[in-house]
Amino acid sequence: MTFDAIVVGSGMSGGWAAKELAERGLKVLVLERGKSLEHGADYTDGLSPWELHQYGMVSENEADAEYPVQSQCYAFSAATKHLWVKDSDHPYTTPPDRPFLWIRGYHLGGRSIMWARQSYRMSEMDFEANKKDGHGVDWPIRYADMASWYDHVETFAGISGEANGLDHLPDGKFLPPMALTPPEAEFGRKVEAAFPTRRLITGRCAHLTAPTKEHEELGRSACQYRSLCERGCSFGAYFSSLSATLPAAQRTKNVTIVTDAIVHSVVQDPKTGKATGVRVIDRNTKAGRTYDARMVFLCASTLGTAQVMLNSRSAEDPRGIANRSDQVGRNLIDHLSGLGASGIYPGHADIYHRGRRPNGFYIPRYRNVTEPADGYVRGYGFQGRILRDGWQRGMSEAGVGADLKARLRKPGPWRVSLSGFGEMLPRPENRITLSETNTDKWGIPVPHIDVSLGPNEHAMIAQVGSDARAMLELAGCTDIEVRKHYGGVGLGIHEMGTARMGHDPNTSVVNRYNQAHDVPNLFVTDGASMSSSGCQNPSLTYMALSARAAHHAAAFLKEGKI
């Protein structure tokens, strides 16, 4: 059977591509390299703490042997272990002095099950940045090209938030916002009084606070404020491809989903130059097979997509498919993360917060916007929250017996945490390549990831820490701890840039429609296509790019252009 489109990957981008193509009447095959996962049935959000093995902790021996990278993600636990890859099964290499932490989940729905759900638009400033400061290539699109697609995906996904009227963080189609705690609101007033050009706003997150009929028709309901999101949400309250886009695609009857299908490479017709399908290795049997289609969407995540493209070699394209520019695999970026500070917030001992809100506040970027930066371009924002410490604080407090138990029955102090997310510049030397000698258990060349931070990132890191400390000090916080950067790349879990968008086929991989310059029926719509990252969480932009590309691809196919 020949499909109209093959979508490689079922996560954030793949789900959107499948939905939009299927709703336009195309017959779509979705290929997922990992196992099947059933919405609700395969989640662990219904388990009580005493039902979790070792209270959710994974033994050090098991973590070190099988999950040395994944276990460094905040969301890794005994309750979520089945959602992360075993590093021992999926090898990659890095230079000894340049660690890259590749956080992955291979299953239906991909990382859309475990994402942090913060959802912000990129702005005109972000789309113009490369052209203005000369780092990377100019985006061939601007905010005006994306605005209606942001509207489209926000309305369907369900994004809670409030309009703030900031040009550099455009407003969207929001559900009612989650409330700030009283100390958060007070902290915001203190920050804005001391730094009049900074704003503290409630986080914009992909949680249903007031589901619409469209959400309810997919079986989704309102957020229960349990904050167990990384285990999956049986209520479908936060957006994932399993709760939203894939069910929407399946109700068209136009979608076939095949799991355990590792895409080895894209098949290209040497006569026409077009993609004709993909080669697949069965994850369980290791048998090979080929699927045919009129066009191919690569949505396998930034590094996965680059791996497939680099492995799609032919006599005509010895460096991989659509790689005339030699930019496939290059310009790998992630957000600077793991930065910021925490401390004890004063006062408010007579109040407590209700529920476990899976959100926080956001301080949008101000460096190189409303305030100068200390010797670098671009900037960063802060995500944070102020909540009272619970009984778990006793794990790091001295004491035993009845006195300790009695003390822990009372709420702890209010604790503030500020986490900076900074923009990393695209540099061609930061790249993924494939080994010429080593393969994984499925015969696919092992990736080699070589990424380092540059002078711009190091200068930014220093100011993130000093800004965080200054804001906590002015608010009267005590016991302030400034976090030191961990020294690597990857823990932002926002990989981007390995098949960047651009005007020129000689310096970029895809055009303004996410269409490969060299292969007209090949589209790349995940983070690989990002020409720069902004400092905002990027998933909302992947969604909008995927929906927009699917719209144009369907039109091109109908018009006979591809």
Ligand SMILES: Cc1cc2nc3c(=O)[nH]c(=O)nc-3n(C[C@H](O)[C@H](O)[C@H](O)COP(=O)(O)OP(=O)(O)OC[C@H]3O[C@@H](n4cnc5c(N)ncnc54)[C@H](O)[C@@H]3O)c2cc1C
The other form holds:
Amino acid sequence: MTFDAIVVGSGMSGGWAAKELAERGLKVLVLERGKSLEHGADYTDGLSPWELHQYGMVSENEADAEYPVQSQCYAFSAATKHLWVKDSDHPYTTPPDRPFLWIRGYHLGGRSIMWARQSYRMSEMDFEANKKDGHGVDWPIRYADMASWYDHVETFAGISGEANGLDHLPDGKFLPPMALTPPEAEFGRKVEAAFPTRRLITGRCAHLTAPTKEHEELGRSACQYRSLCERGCSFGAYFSSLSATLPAAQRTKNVTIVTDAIVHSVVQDPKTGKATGVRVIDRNTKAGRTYDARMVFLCASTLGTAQVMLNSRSAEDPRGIANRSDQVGRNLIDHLSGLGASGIYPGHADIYHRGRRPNGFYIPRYRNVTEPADGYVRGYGFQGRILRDGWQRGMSEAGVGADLKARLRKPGPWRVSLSGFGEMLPRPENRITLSETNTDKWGIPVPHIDVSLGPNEHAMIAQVGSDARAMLELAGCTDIEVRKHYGGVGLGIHEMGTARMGHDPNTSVVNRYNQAHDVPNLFVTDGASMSSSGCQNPSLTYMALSARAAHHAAAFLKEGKI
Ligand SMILES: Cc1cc2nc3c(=O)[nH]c(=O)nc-3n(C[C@H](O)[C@H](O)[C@H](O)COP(=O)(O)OP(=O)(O)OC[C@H]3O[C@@H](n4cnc5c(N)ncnc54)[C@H](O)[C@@H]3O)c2cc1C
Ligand code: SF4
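Could you switch over to the form predicted together with the ligand, since the one displayed so far is the form predicted alone?
In what comes next, the whole complex appears, and the chain from above leads the way.
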């Protein structure tokens, strides 16, 4: 059978591509390299701490031997271990002095199951940035091309937030916002008084604070404020492929989902230059097979998509499919992360925060927007929260016996944490390539990832820490600790850029519709297509790009253009 479209990957981007294509009447095959995951049944959100293996802890021996990279992610635990790849099974290499932490999950739904759900639009300023300061290539789209698609994906996904009227962080179609804690609101007033153009807003997150009929029809219900989200949510209260896009795609009866299907490469017809389907290796049996389709959507995540493209070599495209520009795999970006400061926030000893709000506050970018920067372009935003320390603080406090127990029965102080997320510049030398000699256990060449920070990133890192300290000091915080140590490229978990969008086929891989310049029926709609990253969490933009590209691709197919 020939499908109308094959979608490679079932995560954040693949879920949207499948839904939008299927809703336009196309017969869609979704291929997912990982295992099947059943919404609800395969989550661990219903388990109490004492029901978790080793009370939720993974032994150091196991983490070091099998999950040395994944275990560095805050969301890795015994409750979520089944959602992360075993690094020992999925090798990649880096230069010894330039580690890259590739955080990933291979299963139905991809990382849409484990994500932290912060959802922000990019703005006109972000889409213009490359053109204005000359880094990377000009985006062939602007905010006006994306606005209605952001509306579309936000309405369906369900994003809670508040309209703040900021040009550089456009408002969206929001469900009611989650409340700030009283110290957070007070901290916001102090920051805004001292720095009149900075704002502290409630985080915008993909949680149903007031589900609509459309959400309820998919079996989703309101968030219960349990903060167990990375285990999967049986209420479907946060957006994921499993709670939302894949069930919506399946109800059209136009979608076939095949798991354990590792896409090895895209098959290309040497006469027409078009993609005719994909080669797949069965994860369990290692048997090869081919699926045919009229078009192919690559949504295997930024590095996964680049891996498939680079491995799709032919006499016509010896460097990989759609790679005449030699830009596939290059310009790899992540967000600078792990930087910022924390401290004890004064006062409010008579109150306690209520519930476990799965969200915090956000201080949108102000450097190179309303305030100058210390010798670099672009900027950063801060995610943060101010919550009261609970008894768990005892794990890292010195003490023993009755005194310790008595102390831990009382709530601790309010603690503020500010985490900066900074924009990295696209640079062609930051890239993923494939080994010529080593293959994984499925015979696929092992990726080599080589990324380093440039002077712009180093200058930015210094100011993230000093800004965070200054804001905590003015608020009267004590015990301030500045995190100057950059966690490592990859730990931002916002990889982007390996098949960038651009006007010129000589310098970019896809056009304004996420359509490969060289192969008209091949679309790349995940983070690989990002020409720059902004400093906002990027997944909402992948969703909007995927929905937009699917809309145009379906029309091109109908009109006989591809
Ligand atoms: C702990 C954590 C917190 C995060 N927090 C946020 C946040 O707050 N906000 C935000 O915007 N983003 C966040 N992210 C990032 C977000 O999860 C990713 O940006 C997003 O999931 C990427 O979507 P994707 O479709 O490109 O990739 P994924 O969601 O990773 O999906 C890719 C899928 O493709 C499959 N695949 C890969 N290769 C192949 C192949 N060869 N053949 C077949 N299938 C393949 C994979 O198994 C996977 O299922 C977070 C991520 C993590 C892990
Ligand atoms: S906090 Fe909300 S979204 Fe997260 S697990 Fe609980 S109910 Fe689900």
